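Just one chain is shown here, as structure tokens, and it is the form predicted on its own.
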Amino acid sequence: HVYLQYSNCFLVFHVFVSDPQWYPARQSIRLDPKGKSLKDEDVLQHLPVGTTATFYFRDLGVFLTEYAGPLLIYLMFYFRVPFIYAPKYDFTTSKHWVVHLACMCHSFHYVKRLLETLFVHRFSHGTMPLRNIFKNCTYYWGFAAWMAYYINHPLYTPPIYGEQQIRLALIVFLFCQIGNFSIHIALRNLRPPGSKTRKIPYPTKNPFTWIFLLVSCPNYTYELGSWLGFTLMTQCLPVAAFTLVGFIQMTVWAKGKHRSYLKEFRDYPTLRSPILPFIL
């Protein structure tokens, strides 16, 4: 039986209660199989259904699906696993220790990644369709893998101006990872638990939010100079090519975000940029 005054979290509590390996970030509750999801705020006794009703239950899958993959993938070429290269080199390590720091980054990245999921965002739409985990499985894991293939090759050589390159390009990554994780503590901090309210972004004490002045989607921006960081330490056309295709895709993000913004927010600051100041 469904108490129909309750809103649909009731719904994704009772199932989770149920079943915990069905969390609410894997639910999707709807009235037709084929129907739009029913939002967490949705009251029941406002919806089309008499009496007693009938919902249907869908596993959404996960975000972490597409994070976790590219953290394995990029380790099997690291370690040279059998039949990715030549027999005589399986299971050996490289001898230029960038390609070493090249996967300490790769892999911190992608933790960070999972670890924000997990602990740090508060999505607005708790779950992602099957369609789009298997796009963003295949960008994402394809383009680590074509990555690794020439960073861990045996035959790879090390940026062209040595370890003054490498050390820069560390600096670059390392600064805008952090300012990447304090966008995101910032972002989060203006919704309450359990809520979809949205605010303006402003400012925080944090020096790296500061760019916030500036541009929209200042996590969009870090993630770029993280990417640019990475692309100058390996010196590696897989790398760069990811970093354009992302920032591609990040561009398109942040301007519909800036969007959003300008229309629902009337005293939303002008002078910002959606993701590069005053530039794009």
The other form holds:
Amino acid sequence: HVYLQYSNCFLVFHVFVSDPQWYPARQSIRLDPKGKSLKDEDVLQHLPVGTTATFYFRDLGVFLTEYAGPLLIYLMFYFRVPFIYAPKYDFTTSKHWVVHLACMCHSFHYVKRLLETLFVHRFSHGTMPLRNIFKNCTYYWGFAAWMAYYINHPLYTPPIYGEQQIRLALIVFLFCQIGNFSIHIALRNLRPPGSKTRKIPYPTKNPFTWIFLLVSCPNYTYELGSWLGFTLMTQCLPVAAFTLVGFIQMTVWAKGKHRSYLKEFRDYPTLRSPILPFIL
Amino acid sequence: MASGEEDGTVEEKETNNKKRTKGAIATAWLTFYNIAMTAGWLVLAVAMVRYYLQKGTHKGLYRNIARTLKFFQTFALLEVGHCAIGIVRTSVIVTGVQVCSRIFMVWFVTNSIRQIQNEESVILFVVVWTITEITRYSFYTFNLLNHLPYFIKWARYNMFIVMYPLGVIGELLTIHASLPYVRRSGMYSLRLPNKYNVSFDYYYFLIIVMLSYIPCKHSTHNKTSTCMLPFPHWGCHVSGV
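Form predicted on its own done; form predicted together with the partner chain now:
Below is the whole assembly, all chains and molecules, this chain first.
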């Protein structure tokens, strides 16, 4: 029998035949948890390609709005699009090189997120409820605008400790971006496509994953680190506020995940903390 | 086996006793708290009436009662604590928002912007608050004492129809009156450039606060929870709520 499945906001058709030699091409989740199955193969033939494409774009829109929004909004402030700052500053660029660096880092972060969502993540929920999308977008877009306004402002004050501070911040930021990406790859490789088994993540050959020894959710740890780096780089209070709020939310998520790991696996390593080694 | 069962029931009895004493302490404290608050707002009401009868004008009335008002309104922060520790069955957030909006009005608008203290709108919202709080706290007190006079119950469930809009009008007019002084003095504001790369304009903040009265006051006062204004709480006869 044939049924529609939902993976990474893509709609993918999986053709299952009673013969167990055929397996689904990728890991996927049911659109309808009760398993809407189209019983006849004929139905598959009758479904036009257009329907697939429509589903594709509609669901893609969910994460596009969440991540592409901040990317574009920040760039609007960076290029000093009219009506944001005084008219004499329209389409000018900041005289501080840290502002250019900050724009590159911020953009890199969200491009990375977009690409990861497209190619790396394996999601475990289907469509997001509409209220959540609205709430998330307000959060991401609002903070992006608030941050970007001050960083790209004509009266922006560069970091007190100058080049040293910026260099350290950049190192922290890049280190954590690579770390975050390594963790995402490691988590993806944990669960081969099609398998339903859940496993404890362990450090791999990649040194950036060695943090798994101390932490259950190192992706959040690295995410926090990235934003701390960005805060240090820009020395901007709204960025610090965003980092703090994100940290609180991620701690809640990490504690939940840690608790479910402990419940599910009796042999779960006891040295691990949810998000901060030994502390939280 | 038999001794095991006995031990079980002894432990149960102990925890039940502990719960009962905790409940009794909570009720005693809440009764004291609500009586004290009723008394406080009554004192305020009397002081206002006396001042007006003696002076024949509302000018200077705020300064006269300012300290008492600030004291009792600030004391209401305890109510957030009551919800947090569970002796009052209401959402901490809703109570928090309501108390905070009162505190904001008292400390960050009326207290700090002297030029508006003689406005009629100030008298309006202070009078509304006084009537409302006396009704509310006496309602809670009588509930805790299990003896609720009908007229208190009636007042709690009906006066809000008039009090609520009057209160909103008083508060909005007061904030509006304060705007020119805020703008001129630049109070509570931070301008660029500064090393934190942030700015805050109290003037625009107040405007946003005024606009937020529309959604916020509508939603918080539609919840069945402790209200600063007596909103019908059908079936809500739990002590302290």
